[in-house]
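Presented as C-alpha cells, the chain that follows is alone, the form predicted on its own.
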Amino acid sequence: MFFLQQLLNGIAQGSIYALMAIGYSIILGVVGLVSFVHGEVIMIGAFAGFYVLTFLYSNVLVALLAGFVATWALGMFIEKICYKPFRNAAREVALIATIGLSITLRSSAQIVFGTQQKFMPDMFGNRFFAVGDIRIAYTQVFVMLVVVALCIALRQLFFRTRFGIALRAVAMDKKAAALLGVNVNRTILFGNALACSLGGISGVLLGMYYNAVHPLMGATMAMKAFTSTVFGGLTSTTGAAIGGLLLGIFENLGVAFLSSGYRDIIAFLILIVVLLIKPSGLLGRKGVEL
C-alpha cells in the first residue's frame, strides 16, 4: 500500500509537471527556441492565483483564470520583446533575451512580492477520502481533473480548430505555412501566449499542491519542465506529458525510498541519462509534432 500511495502522489505531482512540459513543448514547436523565462512565467501565474485567493477570497476556478490571463499577457509581451525583434538574427540572441528577461522578472518579483515564502490558502481544507489504506486528497483529485480537462481541450484545439491547425503547420515548417496563407507572426504570438498560460495555470496548481509560492520557485520548476520535455521528446506534446508524469512518479518514489534531499537530484539524473542514451526522448522523432 505504501508503494501505491507514493505512486498516486507521483501521478498527481507529475500531472502538474506534464502541464508545464506541454507548454514548454509548444514554445519549442512554434517559436523554435528553448525558453529560459518559462520558470518565471510559472511563478507569475502562481502569484496571480495566490493574490486572487488571498485578497479577493475567490474560488479556485477564478484563481486558475487569473493565472491564465496574467501569463497569457506575459506570453504576448515575451514574444514581442524576446522573439519577434530577433526572428532573423542568430538564435543565441533570442536565447540571451529570454535569460535577461528571466533575471529581470525574478528580481522584480522579489521586490514586489517580497523574498519570503507565502502560503496559499488551502481551498480544500486538507480533506481527503480513503480507498483501502490509500488516502486521496481533494487537492490531488482537483489537480488531476484540471490537467486531464486541459489536455482534452488542447487536443480538440490542435485538431479541430483553424488556430490549432495553424499552430501545427507553423511548428512543422514556418515557410511552408506562410506559403499556404498562415499568418506566421500572429500564430507564433498567440501560440507562445497559449504555452505561457498553461505554465501560469500549472503555477497556480503548484501553489495549491504545496500551499506555498515563492519568487524563486521558477528556476526549479523550469528545470522540471525542461527535463520532462526532454524525457518525453522535445518535439511531442504527448511525449512531454508522459515525461512529466514519469518524472513526478520517479521523484516521489525516490523521496519515499531514499530521502527528500534526492528530489531535485532525480530530475538532473534523468535529464543526463536521457541525453546520453536517447537524446530524442521517449516519443521524440525527427521534425516537430504538437
The other form holds:
Amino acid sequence: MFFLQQLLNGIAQGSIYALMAIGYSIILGVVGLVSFVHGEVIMIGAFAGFYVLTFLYSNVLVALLAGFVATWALGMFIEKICYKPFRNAAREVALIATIGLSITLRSSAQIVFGTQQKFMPDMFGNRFFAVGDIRIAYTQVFVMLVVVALCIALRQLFFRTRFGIALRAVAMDKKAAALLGVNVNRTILFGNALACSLGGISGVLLGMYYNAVHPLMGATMAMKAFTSTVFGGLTSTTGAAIGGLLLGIFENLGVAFLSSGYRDIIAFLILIVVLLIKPSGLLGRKGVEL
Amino acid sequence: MATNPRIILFAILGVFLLLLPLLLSNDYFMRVATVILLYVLLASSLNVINGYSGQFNIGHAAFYCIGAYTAAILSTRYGFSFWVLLPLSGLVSALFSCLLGIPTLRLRGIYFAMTTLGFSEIIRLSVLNWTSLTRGPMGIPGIPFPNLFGMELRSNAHFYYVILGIVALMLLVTQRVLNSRIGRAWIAIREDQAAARAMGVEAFKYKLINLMLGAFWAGVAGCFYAFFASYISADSFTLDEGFSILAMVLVGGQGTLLGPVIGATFLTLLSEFFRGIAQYRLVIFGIAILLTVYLRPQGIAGSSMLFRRYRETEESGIEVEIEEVELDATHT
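For comparison with the form predicted on its own, would you give the structure of this protein in the form predicted in complex with its partner chain?
Whole complex next, starting from this chain.
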C-alpha cells in the first residue's frame, strides 16, 4: 500500500522531471550543446508562474502560460547570447558562456526575488480523492494531465508540422539540413526557445507541486534534468521522458527508505550507475559524443 | 639568457610579497591579501584539473569542504596540530577524489562536469545531515589558533605568511610536475585523448593522478581556511563557492600557472572594491565570465592551445557559412 502510494507520488513528480528532460534533450539535439543554464530557466519559469498566481489572482492555466512566455523569451535571449556568436568556435566557449549566464541569472534572481523560499498559493486547496488507501491529490492529477497533453502536442509538432520536421532535420545534420533549404538559424533559435519554455512550464508545475519556489532551485533541477536525459539516451525525447519518470519513481521510493534530506543525492547515484552500466542510455544510439 | 628578465621579475615580486605586511599596516588590507592568496591556491588547484588535463570540474567546493571539515573535526575533537592537518586534510580530500574519479573519469568531459556538480551537492548535503559528525547546520566553532615554535599564529599577517608559503610551494610543485612525464601526459590527454592513448599514455591513470593532485591542494586550502576563520559551516561550501573559483580560473585563463593567479587576484579585488553591494558579487563574476568569453575566450593569461580548434576553423574557413546556402523553404 505504502509502496503504491510512493509509486504514484513518484509518477507525478517524475512527469515533471520528464518535461524538464524533454526540453534538455531538444537543446542537446538542436543546438548540439549541453546547457548549464537550463536550471535557471526552470527557476525563472517558476517565478513567473508564482508572481502571476499571487499578484494577479489568476488561475493555473494563466500561470502556466506566463511561465511559457517568460522562458520562451529567455530561450531566445540565451540563443543570441550564448550559442549564436560561438557557433563555429570550440565547444568549450559556448559551454563557458552558459555557465557565465547561469551564474549571472541565479545571483540576479537572488537579489530581485530575495533569498527566501516563497510559498506558492495552493490552487486545489490540498484536496484529494482516495482509491482504496491511496490518496490522489488534485494537484498530482493536474500535473500529470498537463504533462500528457504537452507530450501529445509535442509529438504532433514534431511529426506533423514543417517546423517540427525542420527541428528533426537540424538535430540530425545541420549542414545537410541547410542544403535542403531549412533555415537553420531560425530553427535553432525557435527550437531552443521551445525547449526552454518546456523548462519554464515544468518550473511552474514544480512550484505548484511543492508549493514553494526558490532562487536556488535551478542547480538541483538542472542536475535532475541532465540525469533523466542521460538515463533515456541524450537526444531521444521519448527516452528523456521515460528517464524522468523513472527518476521520479526511484527518488520517492528512495526517500521512503532514507531520510528526505538525502533526496537530491539519489539523482546523482542514478547518474553514476547509468553512466557505468550503459552510457548510451535506455534508448540512445551509439556515437553521440559531447 | 632569455629567462634572466623573468627571474629578476620573480625575485622582485617575491621580495615585494614578503615585505607586504611591513608596507600594509592596516589589518583589513592584510586580511584581503590573505583571502586573495587563499583563492589563488584554490583557483590554481582547480586549474590543475580543468586547465591541464581538460577535465571540466565545476564542483571544486566539495574538495575544499572536505579539507576544511577534516581539519575542523580532527583539531577540535582530537587536538591534531595545524601542521599535521595541512597535509592530512589534503590527503583525505585526494582520497575522496578517488571515490568520484574512479567511476566517472572514464567518461567524456561533460558527463564528468555534471557528476562533479552532483558530487559537490552530495558533500554539502551530507555535511548538513550527518549531525553527529559535523554538527550539521550549526557548524563547527572554536577551531584553535595554530602554533609555530611556541608562538601562536593569530594575526592576519601571520596567516598571510603561512598561505604565502603554501601558495609558493604549490606553484613550485605544480611547475615541476608539469615539466615531468606526468604533466606532459596530462597535456597530451587534454589536446587529444585518442591520440595520447595511441601513443601509449594510460589516460585513466594520469587523469586520476591529476584529479587527486588538484583535490589535494583544495583540501590544504580548506584546512587553512578552517584555522583562519576558526569557524566553518556548510554555508561556506555551496555550489556558488565552486562557481566563484571556477570564474577565477576562466577569467584568468586555464592551462597556465599565471592565469588563475591573475584571475583570483583580479576577481577578489573586484569584489572587495564593491564590498558595499556584496550581494552583487556573483553577478559581477558571471558577467566577468561572459565578457571574457566574448573578448578573450582563453582568459586573460590563458593557454591558447586549449582553443586551437577555434582558431583553425576561423582561419581556414572550412566551416560552411550557413547563411550563404540558406534557401527559402517555401520554394521547394
